[in-house]
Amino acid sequence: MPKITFTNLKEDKKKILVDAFLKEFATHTFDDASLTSVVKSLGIAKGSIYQYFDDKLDLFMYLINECTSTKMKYFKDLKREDCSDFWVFFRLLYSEGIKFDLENPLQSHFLHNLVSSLNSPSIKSLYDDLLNQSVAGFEKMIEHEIKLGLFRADLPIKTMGFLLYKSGVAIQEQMQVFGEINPKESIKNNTPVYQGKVDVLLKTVDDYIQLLKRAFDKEL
């Protein structure tokens, strides 16, 4: 977490530095991102960084709590109860998301990184902790499903939660993989990720969720 000195900081200032690590962050991995470079090119000591932060790692981290914090906020009226079924509420994770990128575009690109980064050899286990995490949240949505009778109950619900995860993580990387998105590009323009891609991306959700719903749908 930020120390008092950070946190005293005017608005103004905070905002240079958070942003100036979000893009070292958002375009290289965690043992490859530099805090050298990045307090060369603010011009001011490498030294002042440990007044405001124990080290990279806890940098790193309020990053990550800022980030995730914001875009949670774009989710916060959303209900699985007003969906009609799973899948609607599922798209519409992704819409909200969508708003998420085009309002917040660097905190968008330190996220789509955040796989990336989080593979550094150095913080083996904070991947392992955050990826739990994430799948734990996926386990538990599968468990309501279950409950009302919309999703099979005969396979392991780690498995679909860890299912569910890895198809949010490949839709992004599909769209990369193809030329559809170009973080590199779009963070050195200073645009989100998905801009004018809204649509290729609402598509590639909607065919996993066609393949998705075969394998997750109780058969009535």
Second form
There are 2 protein chains.
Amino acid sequence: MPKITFTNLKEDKKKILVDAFLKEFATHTFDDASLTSVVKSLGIAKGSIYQYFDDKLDLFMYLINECTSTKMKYFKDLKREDCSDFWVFFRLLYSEGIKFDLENPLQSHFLHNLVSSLNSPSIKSLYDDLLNQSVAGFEKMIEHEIKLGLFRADLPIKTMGFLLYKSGVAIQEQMQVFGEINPKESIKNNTPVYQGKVDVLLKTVDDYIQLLKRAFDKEL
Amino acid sequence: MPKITFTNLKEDKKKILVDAFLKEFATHTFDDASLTSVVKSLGIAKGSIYQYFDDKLDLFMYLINECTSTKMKYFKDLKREDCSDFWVFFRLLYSEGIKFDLENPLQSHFLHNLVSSLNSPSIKSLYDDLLNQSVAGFEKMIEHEIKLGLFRADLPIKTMGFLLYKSGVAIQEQMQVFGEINPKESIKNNTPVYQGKVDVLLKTVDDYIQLLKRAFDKEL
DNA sequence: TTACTTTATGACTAGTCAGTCATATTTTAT
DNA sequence: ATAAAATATGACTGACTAGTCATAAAGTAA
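The form predicted in complex with a further copy of the same chain, contrasted with the form predicted on its own above:
Below, the chain from earlier opens the complete complex, with every other chain and molecule after it.
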């Protein structure tokens, strides 16, 4: 948690700081991100960071919380019961995610890179925590679908949850590996991750749904 | 490529060196692995490494090549045409992989950790290369199955290849996340990755196949 | 034994970084 | 205007790294 000193800061100064750190962590892993280089480019003293935060990890977790809570707002009106099936809901997660991306490019880039930045050895336990949380979330959804008699019930829910989570991550990694998006460039230009690539992303999501639907749905 | 000096080394000395480095890279990412600490524990001079290899990356790639070529030997008799369908072949890749693991624990641990160790920023391009190679391999197999009329043909092969590759990686990550295997411990004890967990692994592979089969097979 | 080649050495360079702390400046309240 | 509280500073510590290089030792062939 940030210290009171940080909370007391004026909004515009806070934003300048947060944006600079978001950018750093959006382009580096946790270990590779250099607070030294950020304060240099901001023209503030190294010690200031430690007036605001306990340490590097405290700052990093603050950024995670800020961004996820912003993104969650885009999800709050999404309800499974308003959807004809799970996959409609699954797709809505992405289309709302795109809105978040277009309206909060920097935060979106940060979250987009989170999968990579979390790979640092020194924060392995944080990585594990977040992964377990995510997987648990998917497990719950799957359990619900099984209760509705819509998902197959012959396989371990944990396995289904894990694959579903990993597939979600694979979608965004695929966009990058296939060269559809270029985060490095778009961060430089302050443009969203999926700028001009919304259709490609949704097409990819639809393709994944075509695959996963068959894998998860109860056979008819 | 290693220098001639390394090639000239006696086999037993070579093995001691290679094993020590395998262990280091099996327990750290590329950037986090410390050559300094390895030479210290080996009791040899820092400079020796640079009589044997150009640099850290040269050494790392030598280890990758050694281990993959060992593992490939276990695959060389596997032929798709000897299998009734792709999934039998897919499963054989894992059961042969287990043989490799049991007979070459250290090399297996190294390859097992490769997915993680490659995540270092300084070798991003190597990561990309190996990922593209792997995905391309899966694409070819999928293309073949489509020609045989066994896999669905309504989705991009690249997407199918990517998901299949990521699923393969997910299997081993799931084993670790679910606590079935404990690489850190087994490296210490010089035991294979899947020591006593062969059945769990094959069960997991079978579960994944149950999911992927439906996703990829042509509907009947 | 001598001359030559191959191998081994480890102090050293030059660079990185997170985090500290005594001091100085600025802001606020009286 | 003064005292007190809140912020900002940046030189410094301690710890780590890959890679270098002149020198020393060991091995080999005559």
